[in-house]
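Below, in structure tokens: the form predicted alone, a single chain.
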Amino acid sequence: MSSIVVIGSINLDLVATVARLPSPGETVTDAVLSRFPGGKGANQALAAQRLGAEATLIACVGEDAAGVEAQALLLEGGVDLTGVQTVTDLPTGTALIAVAPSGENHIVVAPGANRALTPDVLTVPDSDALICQLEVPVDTVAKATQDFKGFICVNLAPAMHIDVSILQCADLVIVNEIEATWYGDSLSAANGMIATTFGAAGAVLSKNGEDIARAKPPRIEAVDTTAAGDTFTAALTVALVEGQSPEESLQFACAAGAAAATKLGAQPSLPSREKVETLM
């Protein structure tokens, strides 16, 4: 079993299920409100654990009830939380999510305690792989990728300016089509593989400007796509670290991301390995 350490965010997701997403300046009513544990870091750690890895999460939460609630499924799922720090001066991160019947969503994140995961408090244990995203300070991600000795995956989400060293250190960079457009030619600085996702149209894995694998997800009825990208990230990392080929790994990741879109909520939707393999 491979070991994966995830450095990233923990949020409590407030999810409003609506008949349709509002246009700018518009109010949509009659929503149904739910609460789910979330955050890209937490989602990716729990996804990796459910997909067969031993996952450790390095993160920060506030000293509040939301912090306890946001860690509940991580704890239940067996993720190592010894690296999660509680801070007293910031609340637990919160994500405000509107979800339409098609599964499409709008997300706004208030980072809160995630901002406290600064380089000076960062300790990264040895493991087979490291996964980072950008819902924690970019300087922290830069330090982690420079110091870590194993396989490094960086999910460049949400899109923002980063130090080029992050691209140069990563063995795997993951972006969706919107993020790929935002970063543009700067992605050419990546020394490793780049996975670009296109939702229901699938994903492409490339290296040095050439495609090395393509895959499409199985057909599913989408309910909520909130954690699909996080599941894809965890699954692709797990498969590659296990030694699966690029083609096999990308197909596994596409199936895992699709499976995560079949249920409402971020962490409740994260699939088991058995479910993904059955869907494939």
Ligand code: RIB
The other form holds:
Amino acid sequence: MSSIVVIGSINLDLVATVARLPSPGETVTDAVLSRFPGGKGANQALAAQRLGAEATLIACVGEDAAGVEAQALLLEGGVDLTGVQTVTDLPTGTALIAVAPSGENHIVVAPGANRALTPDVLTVPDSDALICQLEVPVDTVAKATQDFKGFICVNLAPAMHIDVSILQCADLVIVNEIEATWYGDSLSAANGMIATTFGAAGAVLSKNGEDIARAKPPRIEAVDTTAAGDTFTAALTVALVEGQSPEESLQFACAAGAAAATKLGAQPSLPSREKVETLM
Ligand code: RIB
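Could the form predicted in complex with ligand RIB be given as well, to go with the form predicted alone?
First the chain shown before, then all remaining chains and molecules of the complex.
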């Protein structure tokens, strides 16, 4: 079993399912409100664990009820949470999410305690692979990727300015099509593989400007695409670290991402390995 350490965010997701997403300045009513554990880091850690890895999460939460609620499924799923710190001066991160019947969403994040995961409080245990995203300070991601010995995956979400060293250190960079456009030519500084996802149209894996694999997800009825990208990130890392080929790994990751879109909520939707293999 491979070991994966995730450095990243923990959020409590407040989800409004609504007949259609509002335009700027518009109010849409009659939504139904739910609460789910989320945060890209937490989702990726739990997804990796459910897909068969031994996951450890390095993160920060506030000293509040939301912090406990946000960690409930991680705890139940067996993710190692000994590296989760509780800070007293910031609230647990919160994500405000609107989901339309098509499964599309709008997400606004108030990072709160995730901002407290600064380089000076960072300790990264040895493991086979490291996964980072950008919902914690970018300096922390830069330090972790420079220090870590093992396979490094960086999911460049949400899009923001980063130190080029992150691209140079990563074995695998993952972006969705919106992020790929935002980063543009700067992604050519990446030394490793780049996976670009295109939702229901699938994903492409490239290296040094050459495509090395393409895959399409199985057809599914999308209910909520929240955490589909996090599941794709975890699945691609798990499969590559297991030694699967780029083609097999990309196919597995596309199926895992699709499976995560079939259920409402970030962490309740993260699929087991069996579910992904059945879907494939
Ligand atoms: O990627 C999905 C996640 O983004 C949600 O769970 C939300 O918390 C935001 O961080």
